[in-house]
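Coming up is one lone chain in C-alpha coordinates, specifically the form predicted alone.
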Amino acid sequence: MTRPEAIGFIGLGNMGWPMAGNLCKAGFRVIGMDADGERQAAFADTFGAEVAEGAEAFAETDRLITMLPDGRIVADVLVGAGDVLRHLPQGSLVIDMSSGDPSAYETITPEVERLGHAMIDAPVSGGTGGAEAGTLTIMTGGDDAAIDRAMPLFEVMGGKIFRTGGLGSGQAMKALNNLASATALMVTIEVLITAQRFGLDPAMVNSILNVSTGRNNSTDKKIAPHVLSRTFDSGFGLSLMAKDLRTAHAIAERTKTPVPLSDLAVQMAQQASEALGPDADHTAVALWIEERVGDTLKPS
(Lines of atoms letter the chains of each structure in order from A and count residues from 1; the text may use other names and numbers.)
(Lines give C-alpha, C1' and ligand atoms only; values in the text may rest on other atoms or scores of the structure.)
Protein backbone atom coordinates (compact mmCIF):
# COMPACT_ATOMS: atom_id res chain seq x y z
CA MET A 1 0.00 0.00 0.00
CA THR A 2 1.39 3.42 -1.01
CA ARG A 3 2.07 5.73 1.89
CA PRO A 4 0.19 9.05 1.89
CA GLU A 5 2.06 12.08 0.64
CA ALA A 6 3.75 13.92 3.45
CA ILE A 7 3.70 17.51 4.63
CA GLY A 8 7.23 18.85 4.91
CA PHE A 9 7.83 21.36 7.70
CA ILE A 10 11.15 23.23 7.94
CA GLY A 11 11.72 25.29 11.08
CA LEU A 12 10.67 23.83 14.45
CA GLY A 13 11.28 26.89 16.60
CA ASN A 14 8.97 28.56 19.09
CA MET A 15 6.26 28.95 16.46
CA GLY A 16 7.03 26.08 14.10
CA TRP A 17 7.02 23.39 16.81
CA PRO A 18 3.38 23.88 17.88
CA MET A 19 2.20 24.57 14.34
CA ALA A 20 3.74 21.38 12.99
CA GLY A 21 2.63 19.55 16.13
CA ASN A 22 -0.98 20.50 15.45
CA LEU A 23 -0.69 19.06 11.95
CA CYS A 24 0.55 15.80 13.46
CA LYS A 25 -2.33 15.76 15.95
CA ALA A 26 -4.78 16.31 13.07
CA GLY A 27 -3.52 13.14 11.40
CA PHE A 28 -1.21 14.54 8.75
CA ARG A 29 2.00 12.70 7.96
CA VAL A 30 4.65 15.31 8.81
CA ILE A 31 8.35 15.28 7.95
CA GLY A 32 10.08 17.86 10.13
CA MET A 33 13.45 19.56 9.79
CA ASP A 34 15.30 22.00 12.00
CA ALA A 35 18.84 23.35 12.09
CA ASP A 36 18.99 22.10 15.69
CA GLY A 37 19.32 18.33 15.42
CA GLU A 38 18.35 17.72 19.04
CA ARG A 39 15.19 19.77 18.67
CA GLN A 40 14.36 17.91 15.47
CA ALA A 41 14.72 14.56 17.25
CA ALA A 42 12.65 15.78 20.21
CA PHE A 43 9.89 16.84 17.82
CA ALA A 44 9.79 13.36 16.32
CA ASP A 45 9.64 11.76 19.77
CA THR A 46 6.92 14.13 20.97
CA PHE A 47 4.57 13.89 18.02
CA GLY A 48 5.51 10.61 16.35
CA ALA A 49 6.64 12.50 13.26
CA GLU A 50 9.32 11.68 10.74
CA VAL A 51 12.42 13.84 10.50
CA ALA A 52 14.51 14.90 7.53
CA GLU A 53 18.23 14.23 7.70
CA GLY A 54 18.65 15.90 4.32
CA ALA A 55 16.77 17.53 1.46
CA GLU A 56 16.14 14.16 -0.19
CA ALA A 57 13.75 13.29 2.67
CA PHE A 58 11.20 15.63 1.10
CA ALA A 59 10.90 13.56 -2.08
CA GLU A 60 7.41 12.39 -1.03
CA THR A 61 6.02 15.75 0.06
CA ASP A 62 3.32 17.42 -1.99
CA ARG A 63 3.22 20.45 0.32
CA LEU A 64 6.22 22.01 2.06
CA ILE A 65 5.97 24.63 4.82
CA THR A 66 8.87 26.88 5.81
CA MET A 67 8.77 28.69 9.18
CA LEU A 68 12.16 30.39 9.39
CA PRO A 69 13.57 33.65 10.81
CA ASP A 70 13.73 35.65 7.57
CA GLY A 71 13.55 35.56 3.80
CA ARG A 72 17.29 35.25 3.36
CA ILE A 73 17.28 31.97 5.27
CA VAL A 74 14.22 30.76 3.35
CA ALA A 75 16.01 31.42 0.07
CA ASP A 76 19.13 29.63 1.28
CA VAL A 77 17.14 26.57 2.38
CA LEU A 78 15.07 26.36 -0.80
CA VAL A 79 17.46 27.36 -3.59
CA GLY A 80 20.81 27.89 -1.90
CA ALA A 81 22.88 25.53 0.19
CA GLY A 82 19.80 23.60 1.36
CA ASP A 83 18.72 22.89 -2.22
CA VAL A 84 15.32 21.61 -1.01
CA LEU A 85 13.28 22.71 -4.03
CA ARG A 86 15.15 20.39 -6.35
CA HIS A 87 14.18 17.35 -4.26
CA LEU A 88 10.43 17.99 -4.20
CA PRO A 89 8.20 16.03 -6.57
CA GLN A 90 7.04 18.09 -9.54
CA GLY A 91 3.89 20.04 -8.82
CA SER A 92 4.58 20.49 -5.11
CA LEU A 93 3.27 23.50 -3.22
CA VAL A 94 5.72 25.59 -1.19
CA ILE A 95 4.07 27.53 1.66
CA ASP A 96 6.33 30.12 3.25
CA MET A 97 4.89 30.94 6.68
CA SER A 98 8.02 32.81 7.78
CA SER A 99 8.09 36.58 8.25
CA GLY A 100 10.39 38.37 5.87
CA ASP A 101 10.82 40.92 3.13
CA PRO A 102 8.70 40.00 0.08
CA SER A 103 11.65 40.92 -2.14
CA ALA A 104 13.18 37.54 -1.19
CA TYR A 105 10.79 35.87 -3.62
CA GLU A 106 12.61 37.49 -6.53
CA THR A 107 15.35 34.92 -5.91
CA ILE A 108 13.07 31.97 -5.17
CA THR A 109 10.19 32.15 -7.65
CA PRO A 110 12.19 31.67 -10.88
CA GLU A 111 13.42 28.32 -9.55
CA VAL A 112 9.95 27.41 -8.28
CA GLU A 113 8.54 27.98 -11.76
CA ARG A 114 11.41 26.22 -13.53
CA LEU A 115 10.86 23.07 -11.46
CA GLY A 116 7.10 23.09 -11.95
CA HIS A 117 6.11 23.90 -8.38
CA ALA A 118 3.77 26.54 -6.94
CA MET A 119 4.45 28.94 -4.07
CA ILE A 120 2.39 31.05 -1.69
CA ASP A 121 3.31 33.13 1.34
CA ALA A 122 1.34 32.80 4.58
CA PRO A 123 2.89 34.60 7.56
CA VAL A 124 1.00 34.45 10.82
CA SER A 125 0.06 36.56 13.83
CA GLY A 126 -0.99 35.38 17.26
CA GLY A 127 2.25 34.42 18.99
CA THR A 128 3.12 31.11 20.57
CA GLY A 129 -0.23 31.00 22.34
CA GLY A 130 -2.07 31.18 19.03
CA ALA A 131 0.29 28.62 17.51
CA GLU A 132 -0.36 26.18 20.35
CA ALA A 133 -4.12 26.69 20.24
CA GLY A 134 -4.34 26.56 16.44
CA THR A 135 -5.96 30.00 16.34
CA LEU A 136 -3.36 31.97 14.40
CA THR A 137 -4.32 34.71 11.98
CA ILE A 138 -2.92 33.66 8.60
CA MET A 139 -2.27 36.25 5.86
CA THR A 140 -1.78 34.40 2.61
CA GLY A 141 -0.79 35.69 -0.80
CA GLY A 142 -0.60 33.91 -4.13
CA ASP A 143 -2.70 32.07 -6.69
CA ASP A 144 -6.17 31.15 -5.41
CA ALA A 145 -5.90 27.54 -6.57
CA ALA A 146 -2.60 27.16 -4.73
CA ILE A 147 -4.10 28.68 -1.58
CA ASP A 148 -7.00 26.23 -1.87
CA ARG A 149 -4.49 23.37 -1.69
CA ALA A 150 -3.13 24.80 1.55
CA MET A 151 -6.49 25.44 3.20
CA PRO A 152 -6.76 22.04 4.96
CA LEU A 153 -3.45 22.84 6.67
CA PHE A 154 -4.36 26.44 7.44
CA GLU A 155 -7.63 25.33 9.03
CA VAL A 156 -5.65 23.22 11.51
CA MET A 157 -3.12 25.93 12.35
CA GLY A 158 -5.26 29.06 12.15
CA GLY A 159 -8.52 30.59 13.25
CA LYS A 160 -8.76 33.45 10.75
CA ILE A 161 -7.43 33.18 7.22
CA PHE A 162 -7.18 36.18 4.89
CA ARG A 163 -6.34 36.15 1.18
CA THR A 164 -4.28 39.30 0.77
CA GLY A 165 -3.45 39.31 -2.95
CA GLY A 166 -0.45 38.17 -4.95
CA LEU A 167 2.67 36.40 -3.71
CA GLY A 168 4.43 38.59 -1.16
CA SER A 169 1.31 40.48 -0.10
CA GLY A 170 1.02 38.35 3.03
CA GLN A 171 4.57 39.28 4.00
CA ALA A 172 3.83 42.96 3.49
CA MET A 173 0.68 42.71 5.61
CA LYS A 174 2.51 40.87 8.40
CA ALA A 175 5.35 43.39 8.51
CA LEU A 176 2.96 46.34 8.60
CA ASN A 177 0.91 44.64 11.31
CA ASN A 178 4.04 44.16 13.41
CA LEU A 179 5.02 47.78 12.88
CA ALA A 180 1.67 48.86 14.33
CA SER A 181 1.95 46.33 17.16
CA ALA A 182 5.53 47.18 18.14
CA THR A 183 4.90 50.91 18.03
CA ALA A 184 1.92 50.43 20.34
CA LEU A 185 4.04 48.35 22.73
CA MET A 186 6.75 50.99 22.99
CA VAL A 187 4.42 53.95 23.41
CA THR A 188 2.42 52.01 26.03
CA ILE A 189 5.59 51.47 28.05
CA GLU A 190 6.37 55.19 27.83
CA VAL A 191 2.82 55.98 28.97
CA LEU A 192 3.14 53.65 31.97
CA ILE A 193 6.47 55.16 33.07
CA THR A 194 5.06 58.66 32.70
CA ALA A 195 1.99 57.66 34.71
CA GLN A 196 4.14 56.13 37.45
CA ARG A 197 6.20 59.32 37.71
CA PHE A 198 2.98 61.25 38.14
CA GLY A 199 2.05 58.97 41.03
CA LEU A 200 -0.25 56.47 39.31
CA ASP A 201 0.11 52.71 39.72
CA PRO A 202 1.17 51.32 36.31
CA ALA A 203 -0.82 48.11 36.84
CA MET A 204 -3.95 50.17 37.48
CA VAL A 205 -3.18 52.37 34.48
CA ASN A 206 -2.88 49.32 32.24
CA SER A 207 -6.21 47.99 33.53
CA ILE A 208 -7.87 51.31 32.74
CA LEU A 209 -6.32 51.39 29.26
CA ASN A 210 -7.81 47.95 28.65
CA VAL A 211 -11.35 49.24 29.12
CA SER A 212 -10.69 52.58 27.44
CA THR A 213 -9.70 53.88 24.03
CA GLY A 214 -6.00 53.28 24.70
CA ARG A 215 -6.46 49.53 24.59
CA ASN A 216 -4.20 47.58 22.22
CA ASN A 217 -2.73 44.10 21.93
CA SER A 218 0.13 45.01 24.26
CA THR A 219 -2.08 46.35 27.05
CA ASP A 220 -4.26 43.27 26.69
CA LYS A 221 -1.72 40.48 26.34
CA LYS A 222 1.82 41.68 27.03
CA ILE A 223 2.11 44.36 29.71
CA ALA A 224 0.80 42.48 32.76
CA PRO A 225 2.10 38.94 32.05
CA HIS A 226 5.46 39.83 30.52
CA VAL A 227 6.47 43.42 31.42
CA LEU A 228 5.03 44.27 34.83
CA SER A 229 5.77 40.70 35.96
CA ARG A 230 9.43 41.36 34.94
CA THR A 231 9.58 37.95 33.25
CA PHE A 232 9.98 39.20 29.65
CA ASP A 233 9.11 35.77 28.29
CA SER A 234 6.51 36.14 25.55
CA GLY A 235 8.39 33.76 23.25
CA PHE A 236 9.02 36.27 20.43
CA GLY A 237 12.49 37.73 20.10
CA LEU A 238 13.35 41.42 20.10
CA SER A 239 15.72 40.83 17.19
CA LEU A 240 12.81 39.41 15.19
CA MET A 241 10.65 42.41 16.08
CA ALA A 242 13.40 44.73 14.88
CA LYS A 243 13.73 42.69 11.67
CA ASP A 244 9.98 42.93 10.99
CA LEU A 245 10.07 46.69 11.54
CA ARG A 246 12.96 47.05 9.10
CA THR A 247 10.92 45.07 6.57
CA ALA A 248 7.91 47.34 7.05
CA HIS A 249 10.12 50.40 6.71
CA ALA A 250 11.58 49.05 3.48
CA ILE A 251 8.05 48.64 2.12
CA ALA A 252 7.30 52.25 3.04
CA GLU A 253 10.46 53.34 1.23
CA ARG A 254 9.61 51.30 -1.89
CA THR A 255 6.13 52.82 -1.97
CA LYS A 256 7.57 56.30 -1.34
CA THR A 257 5.43 56.71 1.78
CA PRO A 258 6.68 59.21 4.40
CA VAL A 259 6.44 57.54 7.82
CA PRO A 260 8.09 59.80 10.44
CA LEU A 261 6.59 58.04 13.47
CA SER A 262 7.54 54.65 12.05
CA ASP A 263 11.06 55.94 11.38
CA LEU A 264 11.46 56.50 15.12
CA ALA A 265 9.91 53.14 16.04
CA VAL A 266 12.33 51.31 13.76
CA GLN A 267 15.30 53.18 15.25
CA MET A 268 14.17 52.42 18.81
CA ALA A 269 13.63 48.72 18.11
CA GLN A 270 16.98 48.38 16.39
CA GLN A 271 18.87 50.18 19.16
CA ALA A 272 17.12 48.13 21.83
CA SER A 273 17.94 44.89 20.02
CA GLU A 274 21.60 45.83 19.70
CA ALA A 275 21.80 46.85 23.37
CA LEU A 276 20.00 43.82 24.84
CA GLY A 277 21.43 41.14 22.56
CA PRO A 278 20.10 38.39 20.30
CA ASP A 279 18.40 36.37 23.04
CA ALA A 280 16.21 39.19 24.42
CA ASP A 281 12.43 38.80 24.30
CA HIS A 282 10.65 41.58 22.44
CA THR A 283 8.87 42.68 25.64
CA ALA A 284 12.31 43.39 27.11
CA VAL A 285 12.28 46.57 25.02
CA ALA A 286 10.80 47.91 28.28
CA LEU A 287 14.21 47.48 29.93
CA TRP A 288 15.85 49.59 27.24
CA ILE A 289 13.20 52.29 27.51
CA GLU A 290 13.52 52.29 31.33
CA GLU A 291 17.28 52.71 31.09
CA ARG A 292 16.90 55.69 28.77
CA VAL A 293 14.31 57.27 31.08
CA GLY A 294 16.21 56.44 34.26
CA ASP A 295 13.26 54.79 35.97
CA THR A 296 11.85 51.28 36.44
CA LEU A 297 8.21 50.21 36.38
CA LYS A 298 7.16 49.20 39.91
CA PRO A 299 3.49 48.19 40.05
CA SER A 300 2.01 48.07 43.52
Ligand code: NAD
Second form
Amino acid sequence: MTRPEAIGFIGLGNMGWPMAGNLCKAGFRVIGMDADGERQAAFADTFGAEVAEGAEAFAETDRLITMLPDGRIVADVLVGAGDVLRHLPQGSLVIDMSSGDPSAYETITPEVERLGHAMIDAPVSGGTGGAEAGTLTIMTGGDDAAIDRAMPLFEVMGGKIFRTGGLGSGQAMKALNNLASATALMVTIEVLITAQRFGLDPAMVNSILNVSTGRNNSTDKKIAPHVLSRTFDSGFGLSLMAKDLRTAHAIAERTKTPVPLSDLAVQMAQQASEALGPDADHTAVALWIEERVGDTLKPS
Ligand code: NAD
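Output the form predicted together with the named molecule next; the form predicted alone has already been displayed.
Starting with the chain above, the whole complex follows.
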Protein backbone atom coordinates (compact mmCIF):
# COMPACT_ATOMS: atom_id res chain seq x y z
CA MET A 1 0.00 0.00 0.00
CA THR A 2 1.42 3.44 -0.90
CA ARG A 3 1.70 5.97 1.87
CA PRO A 4 -0.76 8.87 1.82
CA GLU A 5 0.55 12.23 0.61
CA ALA A 6 1.86 14.24 3.51
CA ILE A 7 0.87 17.60 4.92
CA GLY A 8 4.01 19.60 5.74
CA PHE A 9 3.65 21.94 8.71
CA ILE A 10 6.40 24.46 9.50
CA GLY A 11 6.17 26.43 12.76
CA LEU A 12 4.99 24.42 15.76
CA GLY A 13 4.65 27.35 18.16
CA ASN A 14 1.74 28.45 20.34
CA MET A 15 -0.60 28.27 17.35
CA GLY A 16 1.08 25.79 15.01
CA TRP A 17 1.33 23.05 17.64
CA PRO A 18 -2.43 22.71 18.29
CA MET A 19 -3.31 23.34 14.62
CA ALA A 20 -0.94 20.64 13.36
CA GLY A 21 -1.97 18.44 16.28
CA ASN A 22 -5.59 18.65 15.20
CA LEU A 23 -4.60 17.60 11.67
CA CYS A 24 -2.82 14.56 13.17
CA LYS A 25 -5.88 13.73 15.28
CA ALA A 26 -8.08 13.99 12.16
CA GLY A 27 -5.97 11.29 10.52
CA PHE A 28 -3.74 13.35 8.20
CA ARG A 29 -0.14 12.28 7.74
CA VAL A 30 1.72 15.34 9.09
CA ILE A 31 5.41 16.14 8.73
CA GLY A 32 6.22 18.86 11.27
CA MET A 33 9.18 21.21 11.41
CA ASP A 34 10.30 23.87 13.87
CA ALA A 35 13.56 25.74 14.40
CA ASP A 36 13.33 24.68 18.05
CA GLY A 37 14.54 21.07 17.91
CA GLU A 38 13.18 20.14 21.35
CA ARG A 39 9.75 21.43 20.45
CA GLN A 40 9.84 19.53 17.18
CA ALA A 41 10.78 16.29 18.96
CA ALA A 42 8.07 16.81 21.59
CA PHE A 43 5.52 17.32 18.79
CA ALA A 44 6.53 14.00 17.22
CA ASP A 45 6.21 12.26 20.61
CA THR A 46 2.86 13.83 21.46
CA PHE A 47 1.09 13.19 18.17
CA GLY A 48 3.07 10.31 16.68
CA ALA A 49 3.86 12.62 13.75
CA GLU A 50 6.86 12.58 11.43
CA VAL A 51 9.25 15.51 11.70
CA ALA A 52 11.60 17.09 9.18
CA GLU A 53 15.30 17.49 9.88
CA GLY A 54 15.74 19.30 6.55
CA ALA A 55 13.87 20.47 3.45
CA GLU A 56 14.42 17.06 1.81
CA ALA A 57 11.84 15.61 4.22
CA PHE A 58 9.08 17.41 2.29
CA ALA A 59 9.61 15.37 -0.89
CA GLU A 60 6.22 13.62 -0.43
CA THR A 61 4.35 16.74 0.64
CA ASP A 62 1.27 17.61 -1.36
CA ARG A 63 0.23 20.58 0.79
CA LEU A 64 2.57 22.64 2.98
CA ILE A 65 1.40 24.94 5.78
CA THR A 66 3.57 27.69 7.26
CA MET A 67 2.68 29.11 10.70
CA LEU A 68 5.69 31.31 11.39
CA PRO A 69 6.16 34.64 13.19
CA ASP A 70 6.18 36.94 10.13
CA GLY A 71 6.43 37.25 6.35
CA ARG A 72 10.18 37.77 6.33
CA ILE A 73 10.69 34.41 8.07
CA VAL A 74 8.18 32.72 5.74
CA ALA A 75 10.15 33.99 2.72
CA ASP A 76 13.41 32.86 4.31
CA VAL A 77 12.07 29.36 4.98
CA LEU A 78 10.44 28.92 1.57
CA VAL A 79 12.88 30.56 -0.85
CA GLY A 80 15.84 31.72 1.28
CA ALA A 81 18.07 29.68 3.55
CA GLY A 82 15.34 27.10 4.26
CA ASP A 83 14.96 26.36 0.53
CA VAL A 84 11.78 24.36 1.11
CA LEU A 85 9.92 25.27 -2.11
CA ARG A 86 12.52 23.57 -4.30
CA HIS A 87 12.09 20.29 -2.39
CA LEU A 88 8.30 20.05 -2.76
CA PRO A 89 6.92 17.82 -5.50
CA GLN A 90 5.82 19.87 -8.51
CA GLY A 91 2.22 21.02 -8.17
CA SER A 92 2.27 21.33 -4.39
CA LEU A 93 0.07 23.83 -2.60
CA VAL A 94 1.68 26.26 -0.13
CA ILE A 95 -0.71 27.63 2.50
CA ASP A 96 0.70 30.49 4.54
CA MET A 97 -1.33 30.72 7.75
CA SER A 98 1.14 33.04 9.51
CA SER A 99 0.22 36.71 9.91
CA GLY A 100 2.57 38.86 7.88
CA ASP A 101 2.95 41.73 5.47
CA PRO A 102 1.51 40.71 2.08
CA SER A 103 4.56 42.32 0.42
CA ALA A 104 6.55 39.21 1.48
CA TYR A 105 4.78 37.34 -1.33
CA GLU A 106 6.56 39.50 -3.92
CA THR A 107 9.72 37.45 -3.31
CA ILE A 108 7.94 34.11 -2.92
CA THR A 109 5.41 34.00 -5.78
CA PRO A 110 7.89 34.16 -8.70
CA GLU A 111 9.51 31.00 -7.30
CA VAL A 112 6.12 29.37 -6.65
CA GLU A 113 5.23 29.92 -10.31
CA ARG A 114 8.64 28.89 -11.68
CA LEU A 115 8.46 25.59 -9.77
CA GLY A 116 4.86 24.87 -10.77
CA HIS A 117 3.35 25.15 -7.28
CA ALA A 118 0.33 27.15 -6.08
CA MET A 119 0.10 29.44 -3.06
CA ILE A 120 -2.65 30.92 -0.92
CA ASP A 121 -2.61 32.93 2.28
CA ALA A 122 -4.86 31.95 5.18
CA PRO A 123 -4.09 33.86 8.40
CA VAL A 124 -6.29 33.10 11.37
CA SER A 125 -7.97 34.71 14.35
CA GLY A 126 -9.18 33.07 17.54
CA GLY A 127 -6.00 32.68 19.58
CA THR A 128 -4.58 29.53 21.10
CA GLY A 129 -8.03 28.59 22.43
CA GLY A 130 -9.48 28.65 18.92
CA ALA A 131 -6.47 26.72 17.61
CA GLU A 132 -6.94 24.00 20.25
CA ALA A 133 -10.69 23.78 19.68
CA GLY A 134 -10.34 23.81 15.87
CA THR A 135 -12.65 26.82 15.64
CA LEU A 136 -10.31 29.46 14.19
CA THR A 137 -11.61 32.12 11.85
CA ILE A 138 -9.66 31.64 8.62
CA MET A 139 -9.34 34.46 6.07
CA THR A 140 -7.96 33.02 2.88
CA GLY A 141 -6.83 34.72 -0.30
CA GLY A 142 -5.89 33.24 -3.66
CA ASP A 143 -7.15 31.19 -6.54
CA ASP A 144 -10.46 29.41 -5.82
CA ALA A 145 -9.26 26.00 -7.04
CA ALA A 146 -6.20 26.25 -4.79
CA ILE A 147 -8.37 27.20 -1.81
CA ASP A 148 -10.62 24.21 -2.57
CA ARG A 149 -7.57 21.96 -2.13
CA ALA A 150 -6.97 23.45 1.32
CA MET A 151 -10.59 23.21 2.48
CA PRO A 152 -10.34 19.72 4.07
CA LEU A 153 -7.50 21.08 6.24
CA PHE A 154 -9.30 24.35 7.00
CA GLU A 155 -12.37 22.41 8.09
CA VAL A 156 -10.27 20.64 10.73
CA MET A 157 -8.53 23.79 12.00
CA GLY A 158 -11.24 26.39 11.57
CA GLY A 159 -14.84 27.25 12.30
CA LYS A 160 -15.55 30.14 9.94
CA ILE A 161 -13.73 30.30 6.62
CA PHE A 162 -13.83 33.46 4.47
CA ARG A 163 -12.51 33.84 0.91
CA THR A 164 -11.17 37.39 0.94
CA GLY A 165 -9.91 37.85 -2.64
CA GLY A 166 -6.47 37.48 -4.24
CA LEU A 167 -3.26 36.30 -2.58
CA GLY A 168 -2.39 38.73 0.24
CA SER A 169 -5.98 39.83 0.86
CA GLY A 170 -6.20 37.50 3.87
CA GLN A 171 -3.11 39.18 5.32
CA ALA A 172 -4.58 42.65 4.83
CA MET A 173 -7.79 41.53 6.53
CA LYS A 174 -5.93 39.92 9.43
CA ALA A 175 -3.67 42.95 10.04
CA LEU A 176 -6.65 45.32 10.04
CA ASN A 177 -8.53 43.01 12.41
CA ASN A 178 -5.58 43.07 14.79
CA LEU A 179 -5.35 46.85 14.54
CA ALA A 180 -8.95 47.04 15.75
CA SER A 181 -8.36 44.40 18.41
CA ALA A 182 -5.08 45.81 19.78
CA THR A 183 -6.37 49.37 19.86
CA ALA A 184 -9.41 48.18 21.81
CA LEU A 185 -7.14 46.32 24.27
CA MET A 186 -4.98 49.38 24.91
CA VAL A 187 -7.87 51.82 25.27
CA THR A 188 -9.65 49.39 27.61
CA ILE A 189 -6.59 49.34 29.87
CA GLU A 190 -6.53 53.16 29.85
CA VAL A 191 -10.25 53.17 30.73
CA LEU A 192 -9.69 50.77 33.65
CA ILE A 193 -6.83 52.82 35.12
CA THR A 194 -8.77 56.06 34.76
CA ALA A 195 -11.80 54.44 36.40
CA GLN A 196 -9.67 53.13 39.27
CA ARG A 197 -8.20 56.61 39.88
CA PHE A 198 -11.77 57.93 40.06
CA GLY A 199 -12.49 55.34 42.75
CA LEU A 200 -14.15 52.57 40.75
CA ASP A 201 -13.13 48.93 41.10
CA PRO A 202 -11.51 47.86 37.79
CA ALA A 203 -12.96 44.33 38.00
CA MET A 204 -16.44 45.78 38.38
CA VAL A 205 -15.76 48.27 35.55
CA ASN A 206 -14.74 45.43 33.24
CA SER A 207 -17.88 43.46 34.16
CA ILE A 208 -20.02 46.49 33.34
CA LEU A 209 -18.18 47.15 30.06
CA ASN A 210 -18.87 43.54 29.15
CA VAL A 211 -22.63 44.06 29.25
CA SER A 212 -22.50 47.62 27.90
CA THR A 213 -21.51 49.27 24.63
CA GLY A 214 -17.81 49.34 25.60
CA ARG A 215 -17.69 45.56 25.28
CA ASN A 216 -14.97 44.15 23.04
CA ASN A 217 -12.91 40.97 22.72
CA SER A 218 -10.48 42.20 25.38
CA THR A 219 -13.15 42.98 27.98
CA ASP A 220 -14.67 39.58 27.22
CA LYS A 221 -11.61 37.32 26.95
CA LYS A 222 -8.44 39.08 28.09
CA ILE A 223 -8.83 41.60 30.92
CA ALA A 224 -9.99 39.29 33.73
CA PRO A 225 -7.95 36.14 32.98
CA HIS A 226 -4.72 37.73 31.76
CA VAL A 227 -4.50 41.37 32.97
CA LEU A 228 -6.34 41.70 36.30
CA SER A 229 -5.03 38.24 37.27
CA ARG A 230 -1.49 39.61 36.58
CA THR A 231 -0.61 36.40 34.72
CA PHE A 232 -0.10 38.02 31.28
CA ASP A 233 -0.19 34.60 29.62
CA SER A 234 -2.63 34.67 26.69
CA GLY A 235 -0.19 32.89 24.35
CA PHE A 236 0.04 35.76 21.83
CA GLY A 237 3.29 37.71 21.95
CA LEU A 238 3.49 41.50 22.19
CA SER A 239 6.16 41.52 19.47
CA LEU A 240 3.69 39.71 17.18
CA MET A 241 0.98 42.26 18.01
CA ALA A 242 3.38 45.12 17.21
CA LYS A 243 4.30 43.40 13.93
CA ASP A 244 0.61 43.10 12.97
CA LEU A 245 0.09 46.80 13.69
CA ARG A 246 3.09 47.71 11.54
CA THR A 247 1.55 45.65 8.73
CA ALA A 248 -1.78 47.44 9.13
CA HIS A 249 0.03 50.76 9.14
CA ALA A 250 1.86 49.87 5.93
CA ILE A 251 -1.51 49.04 4.34
CA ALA A 252 -2.88 52.44 5.40
CA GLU A 253 0.18 54.10 3.85
CA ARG A 254 -0.11 52.06 0.66
CA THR A 255 -3.75 53.06 0.31
CA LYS A 256 -2.97 56.67 1.29
CA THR A 257 -5.47 56.49 4.15
CA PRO A 258 -4.97 59.00 7.00
CA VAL A 259 -5.34 57.06 10.29
CA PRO A 260 -4.24 59.30 13.20
CA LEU A 261 -5.74 57.15 15.96
CA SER A 262 -4.16 54.02 14.47
CA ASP A 263 -0.80 55.82 14.12
CA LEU A 264 -0.78 56.30 17.87
CA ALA A 265 -1.77 52.68 18.53
CA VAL A 266 1.08 51.46 16.31
CA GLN A 267 3.58 53.70 18.13
CA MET A 268 2.35 52.54 21.56
CA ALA A 269 2.53 48.86 20.63
CA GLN A 270 6.00 49.31 19.17
CA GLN A 271 7.34 51.19 22.20
CA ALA A 272 5.79 48.70 24.63
CA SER A 273 7.27 45.78 22.70
CA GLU A 274 10.74 47.36 22.72
CA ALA A 275 10.47 48.14 26.45
CA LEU A 276 9.17 44.73 27.57
CA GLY A 277 11.29 42.55 25.28
CA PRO A 278 10.70 39.66 22.89
CA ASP A 279 9.14 37.25 25.42
CA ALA A 280 6.37 39.55 26.67
CA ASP A 281 2.76 38.50 26.14
CA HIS A 282 0.62 41.08 24.34
CA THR A 283 -1.57 41.52 27.44
CA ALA A 284 1.58 42.76 29.27
CA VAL A 285 1.11 46.00 27.34
CA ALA A 286 -0.88 46.82 30.53
CA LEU A 287 2.41 46.91 32.48
CA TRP A 288 3.82 49.47 30.05
CA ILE A 289 0.66 51.60 30.21
CA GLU A 290 0.64 51.35 34.03
CA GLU A 291 4.23 52.51 34.20
CA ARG A 292 3.50 55.57 32.08
CA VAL A 293 0.48 56.38 34.22
CA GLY A 294 2.33 55.70 37.49
CA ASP A 295 -0.38 53.40 38.87
CA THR A 296 -1.09 49.67 38.96
CA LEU A 297 -4.47 48.08 38.36
CA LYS A 298 -5.68 46.63 41.68
CA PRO A 299 -9.06 44.91 41.50
CA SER A 300 -10.66 44.61 44.94
P1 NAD B 1 5.20 31.44 18.27
O2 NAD B 1 6.33 32.40 18.41
O3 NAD B 1 4.64 30.78 19.46
O4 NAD B 1 5.62 30.26 17.25
C5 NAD B 1 6.41 30.46 16.12
C6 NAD B 1 7.20 29.16 15.91
O7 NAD B 1 7.96 29.30 14.71
C8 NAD B 1 8.19 28.89 17.04
O9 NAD B 1 7.99 27.58 17.55
C10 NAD B 1 9.55 29.06 16.39
O11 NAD B 1 10.54 28.18 16.92
C12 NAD B 1 9.24 28.72 14.94
N13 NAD B 1 10.18 29.29 13.99
C14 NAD B 1 10.67 30.56 13.96
N15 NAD B 1 11.51 30.71 12.92
C16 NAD B 1 11.54 29.51 12.28
C17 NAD B 1 12.23 29.03 11.14
N18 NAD B 1 13.06 29.81 10.44
N19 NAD B 1 12.02 27.73 10.77
C20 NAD B 1 11.18 26.93 11.47
N21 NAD B 1 10.52 27.33 12.58
C22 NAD B 1 10.69 28.61 12.96
O23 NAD B 1 4.08 32.22 17.44
P24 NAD B 1 2.52 31.88 17.37
O25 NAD B 1 1.84 32.55 18.48
O26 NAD B 1 2.35 30.41 17.15
O27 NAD B 1 2.13 32.67 16.03
C28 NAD B 1 2.43 32.18 14.74
C29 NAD B 1 1.79 33.13 13.75
O30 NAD B 1 0.38 33.17 13.98
C31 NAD B 1 2.28 34.59 13.88
O32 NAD B 1 2.33 35.18 12.61
C33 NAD B 1 1.20 35.24 14.74
O34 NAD B 1 1.14 36.63 14.54
C35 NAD B 1 -0.02 34.50 14.26
N36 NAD B 1 -1.14 34.41 15.21
C37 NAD B 1 -0.93 34.15 16.54
C38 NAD B 1 -2.03 34.04 17.40
C39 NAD B 1 -1.86 33.75 18.88
O40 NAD B 1 -2.84 33.92 19.64
N41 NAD B 1 -0.70 33.31 19.35
C42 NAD B 1 -3.32 34.19 16.90
C43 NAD B 1 -3.51 34.42 15.54
C44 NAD B 1 -2.41 34.52 14.70
